[in-house]
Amino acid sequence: MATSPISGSELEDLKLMAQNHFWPHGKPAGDMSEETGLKTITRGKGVWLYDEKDQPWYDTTSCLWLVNLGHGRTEIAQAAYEQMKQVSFTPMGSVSPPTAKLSAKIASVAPDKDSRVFFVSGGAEANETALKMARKYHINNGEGTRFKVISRINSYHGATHATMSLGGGTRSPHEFEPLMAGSIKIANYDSYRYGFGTKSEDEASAEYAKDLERAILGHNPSTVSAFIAEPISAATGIHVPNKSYFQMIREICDKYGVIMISDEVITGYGRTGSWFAIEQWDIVPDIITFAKACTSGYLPIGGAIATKKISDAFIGDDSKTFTHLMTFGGNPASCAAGVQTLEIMENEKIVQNSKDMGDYMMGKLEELYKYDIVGHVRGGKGLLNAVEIVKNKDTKEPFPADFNLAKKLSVLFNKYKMIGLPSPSSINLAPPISVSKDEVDDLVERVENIVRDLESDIK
């Protein structure tokens, strides 16, 4: 049901409140201007968000890769509301029915059906939990010397202190040094500009995987606790590794006793056309982290899914206990929303829709290669895509920083009524995975308009 546009005086009051008191994430505080400032969003439906004038904007990245079922799903809100009427919070030493149900539901779609789920309230907490879980696992197995964590350069695992130390994809991590001790970086996967002087993706893939082994050996295997990676990294531009990459990673981790953590905060719960992205490489990681889409973004949630091998190591006397907690971990209302979300996904075959619409969108986006500035169209696994804009298609030369591509894209996003996250090099796309074919066509048409306008402006 449409809401009435906010009146002029009310809107001005809201903007003044935000200007004076709201501290936004990743943007200058107080900017509520039409050109660069925050937008006021009053409602949503499906792939659409509506501003204070009730004008529709296309949600191109499911807000932050989390509103997988689209906006306005009242049945999720109703499930949380009904649970809150029963009990909104349960104390330590207890478990609520929806928390038990969600843990079982998640395990049923995880690679290891005997997994256990440790709930927290967000993605950064999930990854910090996984790091502590890996460390304690080694201690429980008599290998207390293992504390180092290997991650891939420019990956993103959260903005808390420990997760910010991983990868370095957080904005300006150097401002918060010293970072977590024992954080080791290796090369990240690039399907466009092959590293290590290689000439094919197969050759590059092998070298990217071997870089993990080189790091383990260079830092003494007996000191390395875990390796963490996103199956497909949004922070580095949606580069999809080939089949052999993660299989080699799994073999290397096994060889040296290193815990493999798959960060699925963005890719989990159907985003890539399977429940968890890592399944598509036919391997089972030791720990999978999740958040965001488990409730389709309707309530905060997160967690670490540990295989039976990992979780069984914490069973025994008190010394084996995982002494770690998060206040809102397993919150009954959030878990009720999660149960409802996963049931909707099953009933409406949302994971299959993600695969089908992802294949369709990839095909439509590849038509953009006809433009001189489109260097690389990436994706091919569900609804997680990027269109990289380059200065020279033949040499793959990017536009220089002073070209301000991200700013130019932001202006064009506004022109074509798109809300998203334009990067300094690409147009990133991840609409709700409940998207229809007509809505995909609409999105690709808007993207093509942006590319056409940008190319015309350059010429």
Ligand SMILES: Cc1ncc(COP(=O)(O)O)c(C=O)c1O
The other form holds:
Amino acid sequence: MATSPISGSELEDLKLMAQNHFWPHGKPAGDMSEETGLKTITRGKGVWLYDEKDQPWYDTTSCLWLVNLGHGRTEIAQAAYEQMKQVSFTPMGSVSPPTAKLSAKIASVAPDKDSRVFFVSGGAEANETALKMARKYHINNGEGTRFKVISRINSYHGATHATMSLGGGTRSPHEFEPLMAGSIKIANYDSYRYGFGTKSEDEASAEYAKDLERAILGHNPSTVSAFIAEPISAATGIHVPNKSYFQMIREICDKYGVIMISDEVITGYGRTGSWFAIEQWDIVPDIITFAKACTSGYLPIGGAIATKKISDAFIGDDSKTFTHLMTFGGNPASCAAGVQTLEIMENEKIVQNSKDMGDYMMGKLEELYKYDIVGHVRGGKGLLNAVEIVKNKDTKEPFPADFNLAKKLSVLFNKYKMIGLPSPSSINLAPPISVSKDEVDDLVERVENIVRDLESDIK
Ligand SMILES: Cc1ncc(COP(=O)(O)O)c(C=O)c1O
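Now show me the form predicted together with the named molecule; what you just gave was the form predicted alone.
Whole complex next, starting from this chain.
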């Protein structure tokens, strides 16, 4: 249903309220200007978001990588509404029908079908939960000395204190030091420039995995609790690790008794063409964390999916219990939205669509190699892609900071009516995974316009 465009004094009042009282995430407060300020979004349908003038914008990254079924799915809203009419919250020591149903549904699509799900309300909480779960697992197994957590430089696991300590890259972690005690960083995966002075991705991949072993050995294995990684890190530019990387990681974790946590806050629920991305490396992590797309972003949700081996360690006398609680974890309305989301995904074969449209989009994006400034097209697993823009394709040299590529990209995103998350050097793409072929064509055409404009600007 189209809303009427907002204009005149109503729009002025709205902008004034936002200008004076709204504190936006990651942007300076108070800027409502046309050029750099906040947009007002009034409705959405499929891959489209509409501003106050009812102009359509292409949602190129499913907002914050989460509106996987696209905007305006009234069935999800209806499911939450029906649940709220029945009961909106249930007391401690109880479970609501949709909460029980969603836990079973998630286990049925998880790598370990005997998994248990601990619900929270978002991605950072899910990762914090996984860290505490790992620590308590070791305590319950008589290994209370294990508390350190290894993560990869520049990954993103959330903005709370512990999860921020595991990430990096942006200013924030250093501004908020001291970080969590026992947080250790290893190298992150780069499928374009390779690390450790290696010359091929296979060599680099082995070194990246061995970096985990070096860190465990260097920090006393009997004190290391967990390793956390996103199967494909959006924060570091959507590098897809090769087949052996996560298999080696799994072996190393097993060798030293370290819990492996797969952060699937972005990659979970079909984004990469499988229910969870890590399946594609044929391994089973100990804990999978999720949030965002479990309800297609319609209501807040998050959780930690523990394998039977992990959750069984919490069964026994009171001392074994996981004393951990988040008020909104397992909220009945969120879970009803989650059940509905997963049902739509099954009925409409959305995971397969993500794979098929992902393969199609990757093929089309690879055609952009004909432009001199397109250095690397990444993806190939569902609908999670990046097009890296470089100054010199032969040497892979990036543009210098004073070229201000990020600013240029955001101006061009505006020009071509795209809303998304361009990074300092890449165009990131993750449209709703319900996207059609025509919509993929439309998106790639807009990306090509951006690349062409950038290239002619340089020449
Ligand atoms: C991989 C990953 N983990 C964790 C988080 C944190 O999720 P939230 O913002 O829901 O706390 C994010 C958020 O974008 C993420 O991308």
